[in-house]
Amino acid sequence: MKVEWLRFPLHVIVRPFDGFWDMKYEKKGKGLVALLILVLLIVAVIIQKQFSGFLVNFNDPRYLNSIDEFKYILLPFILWCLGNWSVTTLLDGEGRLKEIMITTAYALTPLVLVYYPTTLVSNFITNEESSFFYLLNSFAGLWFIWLLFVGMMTVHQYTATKTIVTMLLTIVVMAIIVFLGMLVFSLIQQIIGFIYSIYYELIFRN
């Protein structure tokens, strides 16, 4: 049974219509699985930021953070499911936050599956050779993207278009939330150094 939840995201990326299908009426796609690809991701990322070829390597490793690495993926992800949901809820999609969330991580699974060999063959490429990398690496966004949209399409019984109207209302959504996560945050910083202030002065009088 474990074999076969591994071999599901292949089964998924290969059939989208298909694995979408069994993921939300059959319950195939698995939360343990969905946190298993996020974090190959994340360590595919780290990895290819640090140990890509010096041909297609244009990072500094002594200014490489991988904490920051960290939060450039799983930040971004957090806020396409709270969007995508928040999004859908208001436009009848069928949708659970929970299996937005699966989607997502499945959808992720041609990058982990690109990402480790061509970090690894980027070590041996000559300068003529390193468009292939860019080629493999772009061709597994393209597949991302593709799967994302046959996934949010399937998992909320959307047609194309409507699941592309949601998928762009989604990123604005994003959008939206970031700036009053920053207005929040710029909020409280103001207060706490108002209580600080007014606390300093005090006791400076006395």
Given for the second form:
Amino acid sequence: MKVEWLRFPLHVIVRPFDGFWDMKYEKKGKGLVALLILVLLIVAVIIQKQFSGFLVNFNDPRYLNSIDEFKYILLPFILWCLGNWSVTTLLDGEGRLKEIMITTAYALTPLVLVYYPTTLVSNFITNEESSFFYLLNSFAGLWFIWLLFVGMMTVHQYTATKTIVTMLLTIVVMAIIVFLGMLVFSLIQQIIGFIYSIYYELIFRN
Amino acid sequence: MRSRRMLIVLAAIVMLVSGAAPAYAASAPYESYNYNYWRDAVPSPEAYMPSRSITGETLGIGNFLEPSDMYAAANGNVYVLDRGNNRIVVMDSGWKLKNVIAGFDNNGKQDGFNKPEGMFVADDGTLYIADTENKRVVILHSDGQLAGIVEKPKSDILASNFEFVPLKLTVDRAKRVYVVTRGVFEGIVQFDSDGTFIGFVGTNKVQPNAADYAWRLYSTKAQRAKMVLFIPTEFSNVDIDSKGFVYATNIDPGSDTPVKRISPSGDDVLKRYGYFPVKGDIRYRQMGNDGGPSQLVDVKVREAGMYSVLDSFRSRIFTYDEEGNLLYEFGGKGNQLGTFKLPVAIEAIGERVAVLDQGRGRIVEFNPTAFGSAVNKAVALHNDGQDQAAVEVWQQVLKLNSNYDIAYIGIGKSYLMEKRNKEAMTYFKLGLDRKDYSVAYKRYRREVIKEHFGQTMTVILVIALASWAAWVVVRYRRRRRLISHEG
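Switch from the form predicted on its own to the form predicted together with the partner chain and print that structure.
And the full complex, kicking off with our chain again.
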């Protein structure tokens, strides 16, 4: 892993149009870096939930579960990429699945950059200053959405309106995927239950 | 096998020994709990234990028949309003019968009560009885002589078909009478000392939810006429504190404010600084046999600003402090001593609590346990401003119940006052009190910075100088590289 690879996301987040263009056509985005960003984000959220200051930490320590964060970050990430890919393939998008994944991951960089220091600082603030904590965190969130928007536009070579429409459609598709997934699971459950009851019927009949 | 036999022997010994212990140490027929910060009902030691029950039979005057109200007066007497027998039973604070008031002399004519629902006794012993079916309020001197009768009020603001059916009442120091009346939604009816109607105080507000509102919007006039009206609920009971503020309860399933403290100008001024609303149970099943919010039918203002409310639905007694923190809960539905069929009234006699069970026609007396009286004592000390003395009592409470958030916060507040900020922070954190923690932390932080001002400034200066130097070096190198590239 070269230093340049690591420096590139920092370039992307301040010069998104330029950066995402380079990512797509100069092949500067790396899958490994995308993975690193994701892992760092998951760790950041875990640390934030566990170690942010008492005044801003409203989590019930009895129910904190680090494995859950994978569920809340990795799963939506994969769903988003799959959903987006499914929609844009039908709507003349130029992005490939790998490009979509790297773009989305790179767009998450501001969250990683902001969460660590705010978590640290939150241990030294009072109630009145806690609004800065929330302000910075929501600022990072907005920054992420802006980057995602620009990234999607560049990757698929869309107009602004089409990007917004496809992004909204992606959310709908995500819901459909979740629905189908649950359907499959419950069907499998039913089948297993059916086989089980047949099995019991047989053994109790001698 | 052998260990098992040992266990049996051990169990037998334990049973024998515990059998010798006083009955007082027996477990209560209910399970006490308190709500923690996350609204879980956490088991708690019992604050009050049932000690005895009093029926009409034990007093030797025949059983109570659907008694409706009870009042413990300042002179030590306890009055029970025996609705079914249309009489008032007077006892002393040791539950010894004093006398029975079955009627009074009304201008030479013998008069009595007809299904009276509510009663109040002033400090001088004057009795106020809501004589419900006779549609009047009867005022008797302490010796049973008639002092006055308040009849249906006459006023321009009352509708012509207004019916005066008094249910519950209370009286302030200026002898103004506050009457909860059946079928009146405008609030509590207020009379002055000579029985003239003054007006209404305290109204329950109606808050239709969005669904109701939308439903009404899209229904025809005929449909709307058939719908349930959005009228405010009536109050279920009243009490008065030493400052003359009326405490009132109402049974409104959707309300988060079923307990109100009504100021003389009619505003609700109850303090609700606790983690959750003052409404009895906050965690309950929505549906089913035992589902739904608490139905508060009585409120009793106790010493040190505490007040107890009685939930007739699940037969529980909730006690709050002046700031609206739930202190303890006890009681329950059932057949044993300490559980009720249909509790209707609660009174406090000193530190003891008495509950009138209408369904079973008896009074149940509760005595505080070590835990309960420690809490009462600490609250009283805190209310008195003696926070430092309260700390010791709170520590005692914590020994009996280490889940008691209010104790942690109480200790923290005292430490905060003594400027022991670091310790205060620890206790506020244990009590999950973020607001006070912030105050303590702010002071602590200032203290630390002040103490280490020299070091802090040195560190900051060194960091600033170092980064400036680094920047200069980097710029110098870069420029040199550029020059060498060009050259």
